[in-house]
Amino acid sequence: MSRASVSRLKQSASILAVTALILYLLGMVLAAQRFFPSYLVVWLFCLGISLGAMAILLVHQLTGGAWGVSLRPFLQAAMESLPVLALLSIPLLFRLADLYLWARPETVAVSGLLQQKGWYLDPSLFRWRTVIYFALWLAIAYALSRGLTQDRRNIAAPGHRLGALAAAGLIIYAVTITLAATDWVMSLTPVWRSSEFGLLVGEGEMLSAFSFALVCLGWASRGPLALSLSHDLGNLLLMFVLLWAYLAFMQYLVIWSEDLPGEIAWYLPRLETGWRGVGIIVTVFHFALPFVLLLSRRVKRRPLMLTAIAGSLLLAHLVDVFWQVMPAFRPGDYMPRWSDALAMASIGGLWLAAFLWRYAAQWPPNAAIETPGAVHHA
């Protein structure tokens, strides 16, 4: 990447951030109650990419491999965008009553179930838990980013120096994402419970982050990838797709077999209404179609095809997050609204601007500037 490209990238990111901020303020002023459910969807989607990027970088520190060399700049920039998402969580924390039944005193007063769960589903405790989650995530991201920057030339080898951080970080990530998924998504339907949902959300985050990094690699590459590296990336993408599908199917199978009111309450509005069509779209584009295509060695060895599959998976994951969240607010209405587009343009735009700034910052003016293609054949 040339210095001129870095300068243009920062300029574009600045313009994008200002435009997104204006749209964000517009949404807050015009229709806050309609805007915040859409806000939650896009915020969760962007948060998933950043956290998934952090998890993949931690995994790479334990395993090593050339695949991490090519994706590291994009994964690191996505991870380093976490502070922006921490700031964007603040408006949500002060609008809990617009999102969650358990945050409305008048609803809790007439619901025995919500009173029983009040020891956990409490607005003050919810906010403190969110602060703790982000404190841990930001601490891991800071330590990992600092270590990777210092050891930039040695990234292809297993990160023994960061091995302890990687092991501890993955454990913390698994625990915190399980609790955070329960707080931010599962509690939208307070009666529902699932022991697999946190793992499913965490795997979806890693899949979306890996897909995002592949799309960025396709965008930034100046030359073709080595066939072996392209094949490895395709195999890893297939692995993420299969693991996500396995967890999603096992959750559905267990709940369908038990047929308990407290467990089917989440699936009924998503499978017995117009939302079923959205679920079919998720099944096809988040699993079936990528699975069939990625079985082909020829497809995996064509970077353009691999980039297209990764892009479709990223969009499918956005639809999946939409399918997880929105039926709680629009039980019979699955069509996107203007507030969804506004949230995507504003919250997504702010996160993308932060990502571009962090990506461009990896090539300081006084340092030797490398192109992404320079590490493709490592």
Contents of the next structure:
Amino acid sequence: MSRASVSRLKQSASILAVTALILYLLGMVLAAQRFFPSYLVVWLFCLGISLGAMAILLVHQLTGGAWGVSLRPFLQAAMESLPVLALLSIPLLFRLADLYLWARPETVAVSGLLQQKGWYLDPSLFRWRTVIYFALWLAIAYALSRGLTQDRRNIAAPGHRLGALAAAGLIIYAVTITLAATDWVMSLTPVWRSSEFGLLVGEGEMLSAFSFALVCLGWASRGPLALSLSHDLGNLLLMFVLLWAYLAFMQYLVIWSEDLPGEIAWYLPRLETGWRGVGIIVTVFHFALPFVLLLSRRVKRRPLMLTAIAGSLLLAHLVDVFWQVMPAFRPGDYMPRWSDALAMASIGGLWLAAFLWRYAAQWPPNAAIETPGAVHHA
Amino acid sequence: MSVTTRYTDTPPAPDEDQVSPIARKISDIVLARPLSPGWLAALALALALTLVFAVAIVYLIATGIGIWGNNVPVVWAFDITNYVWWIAIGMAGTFISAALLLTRQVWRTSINRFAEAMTVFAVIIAGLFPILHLGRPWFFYWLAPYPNIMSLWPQWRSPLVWDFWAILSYLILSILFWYMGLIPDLAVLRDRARRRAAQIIYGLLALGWRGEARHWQCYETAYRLLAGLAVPLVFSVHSEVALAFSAGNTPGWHSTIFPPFFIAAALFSGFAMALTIAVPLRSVFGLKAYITDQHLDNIAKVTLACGLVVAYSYLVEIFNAFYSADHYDIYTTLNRLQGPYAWVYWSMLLCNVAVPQALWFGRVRRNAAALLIISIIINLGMWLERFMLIVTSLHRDFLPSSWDMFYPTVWDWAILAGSLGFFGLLMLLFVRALPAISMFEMRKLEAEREEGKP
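The structure above corresponds to the form predicted alone; please provide the structure of the form predicted in complex with its partner chain.
Then the entire complex follows, led off by the chain already shown.
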């Protein structure tokens, strides 16, 4: 990448940001109440990529490996877009009653269960928790980003790894993402609970971040990837897909086999209504198809194929988030609406602009340690 | 492959100079080392406990489950605790052999053989308990779908039926995988053995292995295939063990996190057991050059990571119970924390959560004695965990009128101690009858290092 293309990238990022911001304000002014469920879906999807990127970077600090070095620029830029999502969470925090049953005093007044759950599902506690999650996530992201940048500019000692930060960060991530998944998604169906849900959401986030980084790698690298690197990346993607399918299926199996009213309350609107088709799409594109394809050695060694699979997985993850969140607002009605498109263009656009800006800010890289295997050209 | 075949391609008796020092050192433990008094004493102890095991089983079959402390409502106790504990220990062997092979972690090479032996023995013992707890063990084959005139057919939706298949397939695959990996080494033993009986036995077991390029090609393909099969199988076994609990409605058992939690817990206890075996093994037989401090350090790190996932699961279980606002789940949680078995719960937290935190420190991870002590504490803690999970959920569930306590009898203890003795016996025989470290893989690793490959 040359100096000119870096400035072009920054230019497109700012155009994208301005357009997205206009659309965002449009959505907020024109259709606030309808806009918020779509807002939540896209915001959660983007948050998943940023946090998943952070988690993968932390894991890579502990394990090492060429795969992580090649994906690092994209993961780092995705992680550094986190502040945008922190800002975008503020409007949501003031409209909780539009999103959650337990945030409406009139509903809580007539529900014994919601009163019992009031010790946790309470609007002001919810806001405080969100502030704490973001404070912790931003602190980890800041420290990690500093360390990675020093590493890239060769300020730190060669081979220096941020082991302590990575271990602490991963522990904090595991705990906070479990509570955040409970807050933001599980409580959409207040009667429902699943102890595995935090793991499932956290894994899905890492899967979407990994897919996103693979798509970026396909977009940024003009030259061929080393075969063994492509193979490794394919295997890792396969591992993420398998782990996600395992967790999703185990949660379903345990709940299905006992068939308790409070637990199937999550699956009935999502699988026994018009949403069933969306569930099937998720099963096929989030698991079955990528699983079968990624078993093949030849597929894993073709970077173009790998990029295509990662792209479809990323889309499938968006559908998955949509399928988890939206049935709470539109029971039986699975068709996307214009507010969904508006949210995707505005919130997704703002996030993407932040990503491009942070990506451009990484140049010039120290070519000696940057992306072995992937060849960058001007 | 020329390097690795050097010691097998000149049958029947190779020139001793051609045997690599590694192969000589490791195979001498089997072929040349005299029986030491320490080993004989350990063998005598293990034999005595195995005898206790046999007596306890015979008495159980002759008399019935009534000799144990099990009774309504605590119908599962030591039997299923032992089962889950033993089968979990098997997990690490498969993980070290298969998953680390597929992810190209070369440090597995010197520890995979004894870890696989540990797996096979642990799974054999684990498989005994579900059969013994049936009450009438001679009818265990009713779990299999076979033509009969009793209109008997397994309930395929029951995790207890999956249990049967999961253990059976896991056992078969573990034995196959272990044996496959042994074949080239058995050929070395055959070629180096001086006594006729040893030559014949190892010769039969080596299946005519001559170290031809074609043999190696088939071997590599088959070994990787088996490894690829072993990884999903080991996940399925432990998920199935978890489902035997979580698919039911008992408070404290019905939890969606159980399948991944049981896998992490199995890895945790399995790696702890690998440490418990590795530390004495390498010091008694002088194998510190092969099972190095770096190996122990790596095993300790994996143990710590698994321990953290287990700790996470304990936390999530408590949070989920209170979040659910479910009367019975909350009661079961409080009963675990403060009830009559609270001492088990808190001991478990001490053993599984508090003590392993010492593994954060490099100095602890490189101190073999400390690792041995910590790993034994973890093994104890994991046994307590299964006991806690099983008994606290059963002894006080939905109906207070049927609440009761569980008290183990002498036969409960006898069968637990006996199973440990039997495991010890098998391990003791293994280290003197088969190479405890894979000779050809070590040789290959060394050759690659000499060539400068990573």
